[in-house]
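Only one chain comes next, encoded as structure tokens, the form predicted alone.
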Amino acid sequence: MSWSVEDTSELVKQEIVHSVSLCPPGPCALFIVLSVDASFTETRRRSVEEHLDLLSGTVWRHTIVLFTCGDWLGDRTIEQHIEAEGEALRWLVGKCGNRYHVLNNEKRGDVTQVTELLEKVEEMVARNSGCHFEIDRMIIEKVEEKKRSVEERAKQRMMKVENQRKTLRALINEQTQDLSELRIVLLGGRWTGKSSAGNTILGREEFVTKRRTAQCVKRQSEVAGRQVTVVDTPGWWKDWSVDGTPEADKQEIVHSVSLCPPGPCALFIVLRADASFTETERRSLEKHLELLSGTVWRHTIVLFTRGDWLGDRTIEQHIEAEGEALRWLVGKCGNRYHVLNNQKRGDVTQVTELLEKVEEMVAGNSGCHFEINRMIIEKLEVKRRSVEERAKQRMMKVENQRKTLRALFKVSGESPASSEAGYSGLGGRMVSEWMETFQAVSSSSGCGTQTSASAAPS
């Protein structure tokens, strides 16, 4: 809801054109549902403004606010939930010539409620003359022809990776390695259900969803007759520039693949398919798998999550919509993809097939896993001790200083509280007795900060 139009996926996008052609010769009516128990932010009004343009501007004539969710009023009316929410919701329900109503879903015997509602709409429709919404023609044909094109690029897409698929299981035919081990690590930006793939691959668990993974996590399980070893990594912010990233971040990005020796089968890179893919996105996530080599590529499988999200549309559907960005990253992990719906972790065949593509992608590089650069690694493990040694000598020291201040505190007679009364009363005259005093101990105990002559050169 408080997405941008630029964030929200295409075929949402073209679905929100279609639905005025479903109902023609055009609808009467265009209730725009809210929940009475959420907030509505200058945020979401910019989203719902945004959305309605791609109807063109003569829909605000059309449409009606809807609430939901009416019993969380209790005893207060719709107006005064109006007027107390703020300017976003009053700009809403003005923009939309004052015509709201409210529903209370839970009693849904009464029947006057939906009468009313419908009087409402006869209204509108008498005020606008008798006209019902109509979207320009150009429009329509425009999202109508954009719809086949999807739908045929979409059959070639599929039938493409049936016949490249083939070509590898005759090449695990051929080959005597047997992989009872699969080995993967989880890429991706935040939010974009990493942990819960995990889980779903894993069949249980094992990764905690409800908040960030700030550090790699390794869990095992076997899964269909085989060992599985996944990796779950920190996520990077989807719109940022690597250079934007965290140190701590790109470090654990490229410990992940030294958690699984002698390296990981495959690399999922982790996207939600209820979201657009743009092409900022696409250079943060370009930029953030260079961290492991080039080589990576070759190693790397797009892992959609959030499939029940797309209906009856297929995967293939999704990404000729989107648009470059997504169709450049599906070529450059060479059109391996899959999807998961989380929402159905008992449907153990979404996993058996992935792990079956796995395979596949292993065969095609003559059964090799990915190997980073050993260089790379020992200079990532050296940094990281580097680090682990200053932040403890950082603790002590700022362990040292608390003790030497708690020790002026116990001289001066004061506790913190009243000290800090006394500076706030008295000024900066006792606030530079008192560093004097500071000072002055710190330099007998060897720590804190350093005074005016001991900082002089020698």
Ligand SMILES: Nc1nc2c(ncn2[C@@H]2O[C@H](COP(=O)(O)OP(=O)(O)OP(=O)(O)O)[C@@H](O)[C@H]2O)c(=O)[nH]1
Given for the second form:
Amino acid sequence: MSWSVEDTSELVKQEIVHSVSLCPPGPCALFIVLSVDASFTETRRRSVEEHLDLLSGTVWRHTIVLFTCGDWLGDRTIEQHIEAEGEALRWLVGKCGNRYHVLNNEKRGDVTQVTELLEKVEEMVARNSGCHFEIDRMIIEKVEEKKRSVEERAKQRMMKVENQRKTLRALINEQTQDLSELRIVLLGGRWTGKSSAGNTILGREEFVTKRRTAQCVKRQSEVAGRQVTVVDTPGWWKDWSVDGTPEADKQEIVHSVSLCPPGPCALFIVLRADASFTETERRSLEKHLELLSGTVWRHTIVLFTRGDWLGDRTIEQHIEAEGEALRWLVGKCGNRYHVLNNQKRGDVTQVTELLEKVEEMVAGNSGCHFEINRMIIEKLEVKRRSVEERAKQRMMKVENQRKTLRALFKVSGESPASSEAGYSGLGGRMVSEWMETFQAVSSSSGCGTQTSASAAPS
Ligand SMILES: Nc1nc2c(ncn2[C@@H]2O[C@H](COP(=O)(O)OP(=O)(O)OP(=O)(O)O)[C@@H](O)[C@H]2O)c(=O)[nH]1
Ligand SMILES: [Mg+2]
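Condition change, the form predicted alone to the form predicted in complex with the named molecule:
To see the whole picture, the full complex is given below, headed by that same chain.
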């Protein structure tokens, strides 16, 4: 893992600190577990250092680097691996007082690897004059207090959501609206799991998850007796301001809502449940959503992915632990949120519950879906058509330009690919001549170009 400590969720950070209080009076040793089948970069080194610092600077006297996947080494020794790997790993081993050990977890029967490891622990404890690691009581107390407060607030939030949902379900029973068709748009940062969530909702592989979604994709399926339409969109870099997002991606985000006429019943803001949510991300998300106008928030639900990462913790605990930025977002979405585990496609209840939440939101909005200002869409469509037209013209221009150049290469009987030297040495003059002739030809034929002869290698 190469995340900085800022990217790690508050819940995980609390668990790291909490871990040392689970073996009172304190651990004799802390193993920093690394796999030998992956490189150890400077970014990973910094990540380990920052996370260990959560336990205070004295922790290093009690640490051992524990390498796993020992079988991966083959005939090589762990020392060869350490020396070959680079400065970052050597720094870590040095920081741990040159204490390390390698395990082959595929070979559980080999007890000597374990007894040797325990001997190394004993040696370290002896070197520490018999002392174990003791974390500052204040750090533990602060974390434990935070955990208690998070649990209390999480319970309250859960109850509030339950009451909110009950009221909305009563509204559904009163209203006689037809919700046999649900239209959903997925929005969010890059790599948050939008496409995976789309697949989970539709119950089959409709969206590609192996690579970035570059354009809006619309798919439909029948889910729990309803016709469900899902529109997947390109994500933005979570730390970037909206100005940093390419114009084409911004256009796709706006375009998405026009793909499910008359408008989406719900827009899901997709976030990872295993990661932090900073103020910078919050600002970025707010600005990206505003591309769709300020009224969008009445139709949004925060959809957390990677529910599998939560383990026994609830999504409410994550929301309460994470901080002000996430609580602001959940509040802005009218306390509507849901968590999915996209690794567990078979669990259909997580999808039916999500669709129920959509129905409740629609009922709360008096049956209305999200409708974007027609002017925004019309302006966008004019822009898109103009971009497409100009892109076609540019492509044709480049093709003609290249054809002319290749014809010139043929006339001279040389091709730039025929000789490396032809480009840098002798051929430099030749290329300049080609460029001059080409410019003369292109300007006379009206096929203008920005390329200047001086830009060619000389
Ligand atoms: N463990 C786990 N992994 C998940 C979950 N959801 C998504 N992933 C993984 O997260 C990665 C990104 O998922 P995508 O669905 O492609 O994310 P995306 O938001 O569509 O990405 P872009 O289109 O690039 O913005 C993939 O490797 C998924 O397998 C989940 O619930 N649990
Ligand atoms: Mg995607």
